[in-house]
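First, one chain by itself in structure tokens, the form predicted alone.
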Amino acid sequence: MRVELLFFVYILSTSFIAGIIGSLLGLGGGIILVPALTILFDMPIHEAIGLSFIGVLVNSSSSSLVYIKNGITDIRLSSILEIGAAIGSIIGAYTALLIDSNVLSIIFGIVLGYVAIDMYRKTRTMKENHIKRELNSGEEREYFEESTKKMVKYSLLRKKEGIILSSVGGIFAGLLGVGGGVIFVPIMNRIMNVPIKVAIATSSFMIGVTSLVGMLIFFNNGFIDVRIISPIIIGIFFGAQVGSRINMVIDKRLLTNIFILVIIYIAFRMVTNGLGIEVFNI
């Protein structure tokens, strides 16, 4: 009984941290949850991905409540991008079922490496005051920036490219159980001219659909352990509530730099695990 209780607390704590980070950065939490379940708890990666879909779904639902209430989520944009994302997630989830676990670990590590590089680049242009937004050249939108107490205007650009590229995010969401935010956020921010906070909030809303698709496919194929669902749901839900509220006021530059270092380590561990190389644990 004591061992079971400790295991419950460990999973709950890990999920709580994943929920905070996922909602803060619009990544869904799977980026933390999948490596944690495989590295710390020695869980097969297919099972970890299946459980991650549930965590990402809860993260999306929880954080979106806060973002939508504060008027940051672009619902119209998410409804457009979900078309490609949903199709991509179906393709990705079925592909994941056919791939060897070691290969999946290596792919996951490579994707995390990309995340670290992309986030490092963002730290150089993260503050909205330093980003030159294109106006009067697309569909104009606005949102209220809580940290400055001002309305921020921006123009939505390149919708067609966004829809096409969102399918790539959907594929990664279904393949790795990460929600797809790692792709959705850069697409909206870099290509479609959407401010980073709006991109994060909109991504948090979108990943609910991609994770739901993946969850149904993995559950149907027996890769979701129902005994571990409850601590993941509880931890992710409350973590996402905390993270989404912090996002309203925090300057994420320092947090992002710390997170990059963590991601680099996790990426290294996922690749070495996939290759069967024994390394020291931290």
Given for the second form:
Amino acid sequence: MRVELLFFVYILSTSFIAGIIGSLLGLGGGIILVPALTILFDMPIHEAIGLSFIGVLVNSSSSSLVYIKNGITDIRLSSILEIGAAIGSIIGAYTALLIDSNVLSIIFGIVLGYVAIDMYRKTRTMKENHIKRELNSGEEREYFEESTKKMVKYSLLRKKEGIILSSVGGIFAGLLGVGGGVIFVPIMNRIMNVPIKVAIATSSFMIGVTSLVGMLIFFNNGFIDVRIISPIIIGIFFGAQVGSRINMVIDKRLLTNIFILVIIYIAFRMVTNGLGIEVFNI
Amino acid sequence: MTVINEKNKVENSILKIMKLLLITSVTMSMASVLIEVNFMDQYIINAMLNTSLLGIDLLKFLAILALFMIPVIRLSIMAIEFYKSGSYINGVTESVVLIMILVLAARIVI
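Output the form predicted together with the partner chain next; the form predicted alone has already been displayed.
Below is the entire complex, every chain and molecule, led by the chain shown above.
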């Protein structure tokens, strides 16, 4: 089965941009890819989610290569969060198969909107010395901060809460075809006291599991268009490589603000799409 | 020091495997695209495109298989290393996740 060259180029470009943004923000790319495929290419959302799982898996693997090499991924933390995430992803994926596409689109938009608002509200009160204050109260860890060329210490807190909430992240990952980073990053950063860069790197590492689970379930149920697997893989891979390298030197506050703006816009479009309201004519 | 060395060893193993499989997947994908765009009339290339596994042509199947193997092998390495270092809880969690994934994959094949 052939794919028209122009369509291939469009999918490739979209995947490339999704890869950059997803890798930069620890989101996996699905948060861009699913809306892009549904809004720009009129793809049924279930098929978009199925393809997104592949993209997220590539993004996760690609970004992780850079993050692991630079020593900012907390592999031990990911190993304890993954089980909840994987179980949640199974639940989410099977649930997605039962839900109508318009409803799924609205759910996607609402979830993103909530996450954006929550992140914005909490960044207004988040202080960097919050990490230093709780240094001696939890499991001590450290990572290499590229921008300052120094080892930075932090204390890992509330592991039990993190494990439980990671299953919630997994549900959304399986339900919406996102990497779960929209949930995992705030869980690790806000609840478990993990620095934002470590949270993003660790999230990138573990969403490979949630996306693989979703991919297997969706493939088994015939919701993955195998004709366009190749441009998704290629675009996400190269986009993720670019994004993860930019992340090593970018300002943390800028990173968070980009995160918020992007998902607010996407949330709006997905809700209007689900309601059948045309806002912009692209 | 022992913990740091063990951590580096695990990370290095995971890095090598992930890099190899990811490059394999991307290469297969690029090969699949090039073949589809340019060489549809050649016999051998046609044979490759017409060979399908689980409803996917050979190169795309290999690309997907390589992607599938990344978390599977990564989980296996981490489980083994955690058991060896005495972190049994981490080892068990990795093993459980691995088993879940293999069961889901088996459902496709069976």
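We call the rigid core whatever largest set of C-alpha positions still superposes within 1.5 Å between the two forms. Remember, it's a predicted structure, so these values are computed and weren't measured experimentally. Positions refer to the first chain, counted from 1.
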Query raised in the report: Is residue 10 one of the residues whose Cα moves 2 Å or more between these two forms, with the core superposed?
Result: no
